[in-house]
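Let's start with one chain on its own, the form predicted alone, as C-alpha cells.
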Amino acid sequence: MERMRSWLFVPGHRQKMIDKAPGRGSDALIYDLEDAVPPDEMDAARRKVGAALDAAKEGPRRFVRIHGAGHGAMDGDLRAVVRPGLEGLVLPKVDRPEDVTAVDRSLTERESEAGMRPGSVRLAAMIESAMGLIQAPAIAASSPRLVALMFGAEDFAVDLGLFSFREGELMSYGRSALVVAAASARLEPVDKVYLDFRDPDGLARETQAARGLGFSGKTLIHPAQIEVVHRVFRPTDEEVESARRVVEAFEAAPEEGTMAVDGRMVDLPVVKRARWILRSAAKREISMRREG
C-alpha cells in the first residue's frame, strides 16, 4: 500500500462532511465510530458510513475507526462496515496483540460473508498508552493486515498523568518509539493530531518535527490541515537535486563502493536513501497533477 501522509478524521453522524470528505484531498479518510460520535446517533452513523461505503469510488482510501476489541459496541459497527468499498479498520486504544488478533479472526468470517477477498480489510493500530507503547512492538508484528500504527496523544497523556500532550521529552520519547516498532515490522508510522486548524504555522511545525522523527504521515481533524502536511512531507528540491547527483555519481562509477559527493561520503546505505526520495518524489509529482 503506498505511503499516506494524510489520514483525515470524518464524523460518522456528519452527512454534510461524510458527503464533501472525498474530495478534500486527502490520502485517506477515518470515517469516525468511536470517540467523534455521540451514543445516541451511532446507529445513524453506521447507517451513514456503511452507505459512504456502498458509494465509494476512485479517491481517498477509506478506513473506520470502530470500537476497540472488548468493548460492546465492536461487533455492531463491524456488522455495520464490514462491505466492499471498506480499506481498512482503525483500531482504537490497542494495549497487546490480542487486541489486533480478535479483530482479525472476527474480519476473515465477516469478509467471506460479505463476499470480499479473504484479508482485504487492512489494520491501522493506534497506541494511545504506556502498555501500548511497551507492547508496540509485539503489536506491530501481530497481524499480517496491519499496515500502519497510529500516535494518540490525547489518551496517552491522560493515562501518563501528563498536564498537556504538547511536545515535551515524554512525549517525543513516545512519538520516537512507536516509530521505531511500526519501522520493526515495515509499517507506516502515523503522529498524532494537531487541534489547532486555524494555526498552520504551528502545524507545519510539527510536521517538520514529526517527518524528522522518522513519521510517514499524520491523522487530521480539518480539510484545512491537509495542503500543510502534504507540502511539509514531500521531498524539498533542494533533497530531490542532492539524492540526483548521488545516484548519478553512484551508477557512473559503482565499481567504486564509496565515493565523496558534494564534500560528503557515500556508500550504498546512502545510495539506497537517495532513490527512495527520487521514487518519493516522482509518486507526488503523479499525486500533485491528480489533485490540482
Contents of the next structure:
Amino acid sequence: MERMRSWLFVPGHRQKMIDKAPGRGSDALIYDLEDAVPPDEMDAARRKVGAALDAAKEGPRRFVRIHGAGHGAMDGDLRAVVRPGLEGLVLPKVDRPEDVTAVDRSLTERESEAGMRPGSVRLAAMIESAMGLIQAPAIAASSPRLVALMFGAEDFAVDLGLFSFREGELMSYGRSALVVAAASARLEPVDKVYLDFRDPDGLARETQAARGLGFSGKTLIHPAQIEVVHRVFRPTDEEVESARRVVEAFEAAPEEGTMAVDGRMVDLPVVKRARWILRSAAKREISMRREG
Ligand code: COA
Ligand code: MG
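Form predicted alone already given; the form predicted in complex with ligand COA follows:
So here's everything in the complex, that chain up top.
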C-alpha cells in the first residue's frame, strides 16, 4: 500500500460529515465507532457507517475504528462493518499482541460470511498506553494484516499521568519509539491528532516535527487540516533538487564509492535516500495531477 499522509477521523453518528468526507481529499478516512460516538448513538452509527461503506467507490481508503479486543461492543462493530468497501480497521488501545490476534481471528470468520477474501481487511493498531508502547515491536509483528501503528496521544497522556499531551520529552520519546517499532515491521507510523483545528500554523509546525521524527502520516480531526499536512509531507523543491544532484553525480561515477556533492560526503545510503526522495516526488506529482 502506498504511504498515506492524511487519515481523517469522521464521527460515525454524524451523517452530514459522513456524506461529505470522501470528497475532502484525504488519503484515508477513519469512520469512528469508538470514543467520538455517544453510547446512545452507537446502533445508529453502526448503520450509518455500514451504509457509507456500501456506497464507497473511489476516493480515500475507508477504515473504521471499532472498539478494542475485550470490549463488549467489538463483535457488534465487526458484524456491522466487515463488508466490501472496507479497507481496514483501526484498533484502539492495543496493549499486547493478543489484542491484535484476537481481532484477526474473528475477522477471518466475518470475511468469509461477507463473501470477502480471507485476510483482505487490513489493520492499524493504536498505541496509547505505557504497556502498548513497551510491547509495540511485538504488536507490529503480530499480524500480516497490519499496515500502520498510530500514536494515541490523549489516552497515552492519561495513562502516564501527564498534565498535557502537547509536547514534552516523554511525548517525543513515545512518538520516536513508535516510529522505530513500526519501521521494524515495515509498517507506516502515523502521528497523533492536533486538536486546535483553527490553527494551521501550529499544525504545520507539529507536522514538520513529525516528519523529522520519521512519521509518514498524521491522524486528523478536521478537513481544514488535510492540505496543511499534505504540503508538509511533500518533498520540498530544495530536497528534490539536491537529491537529483546526488543521484546524477553517483551515476556518473559509481566506481568511486564515495564522493563530494555540494560540499557533503555522498555514499551508498545517501544515494538510496536520494532515490527514494525522487521516487516519492514523482508519485506525488502524478497523484496531484489526478487530484486536480
Ligand atoms: N469529518 C468530516 N467533515 C467534517 C469534520 C470531520 N472530522 N469536521 C468538520 N467537518 C465539516 C463540518 O460538517 C462542516 O461541513 P459544512 O461546511 O458542509 O457545514 C465543515 O467541515 C466545517 O466544520 P466546522 O464548522 O469548522 O467544525 P464543526 O464545529 O462542525 O466540528 C469538530 C468541529 C471538532 C466537532 C469536528 O471537526 C469533529 O467532530 N471532528 C472529529 C472528532 C473525532 O472523530 N474524534 C475522534 C478521534 S480523536
Ligand atoms: Mg484514544
